[in-house]
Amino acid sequence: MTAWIKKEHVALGIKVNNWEEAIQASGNLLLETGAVTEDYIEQMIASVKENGPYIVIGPGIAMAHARPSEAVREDAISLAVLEEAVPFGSEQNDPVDLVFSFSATGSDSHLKMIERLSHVLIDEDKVEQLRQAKTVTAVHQLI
């Protein structure tokens, strides 16, 4: 597998009390390996206060992000699978157990990225076994 995401970027069996935690603890993987800054996390909670909870893509699904910016310092996603899900809002997908956030460099960077992430996730035998995961390494095999 190719490191399109980083085994220190996934982390399994969160335990967060809302979304906002839930955001939170999927930036600070990125924010653990310099990826971005504090500030982008900040960002990325503000984007959901002021668009909704449109980051929520599918069911259980988040992917959290916010523009390209000083707070950004290399294209990276992380992936937090919680313990248990949480409610973003989302009136068709909520709970949400799996917290995807991205970063961007520029707009066109991380573009791989999000085409190797849409090819997991429309997977929905997939999907399940990153819920059911016991360990980074399967997920990462997995995707």
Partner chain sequence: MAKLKIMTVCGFGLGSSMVLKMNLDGVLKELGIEADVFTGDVGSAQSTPADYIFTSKELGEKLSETAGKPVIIINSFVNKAEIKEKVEAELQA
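What does the same protein look like in the form predicted on its own, given that the last one was the form predicted together with its partner chain?
The text that comes after this line covers the one chain and nothing more.
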């Protein structure tokens, strides 16, 4: 899992005003390391506009992504821990403060990344530790 989530892909205390800024912030972590292009971030936001808040997979947790495309350069996962949670429009799981973004070069890696990340996020204690972590290193060790 840490092969996909580099320390540069994690940021804490991110300030945003809405869900679009939250996805942009998480996507920027992938953009800055060259894992995706700006187009991919736009595709992730467009996917939520088109399909609704299906990416909000648990209480306070969003998993932003788009289909594998030419805008993806490598398999990677990012995490933006928001300073204050924002609504994504999910009746059951709003507001969101943990925004993962992942980029996959193909369908197989896409499914593997979802599966591996789900194993982490199903552990409520670990999720709470992610929220309380004070350093990127601490987050990286939890994942």
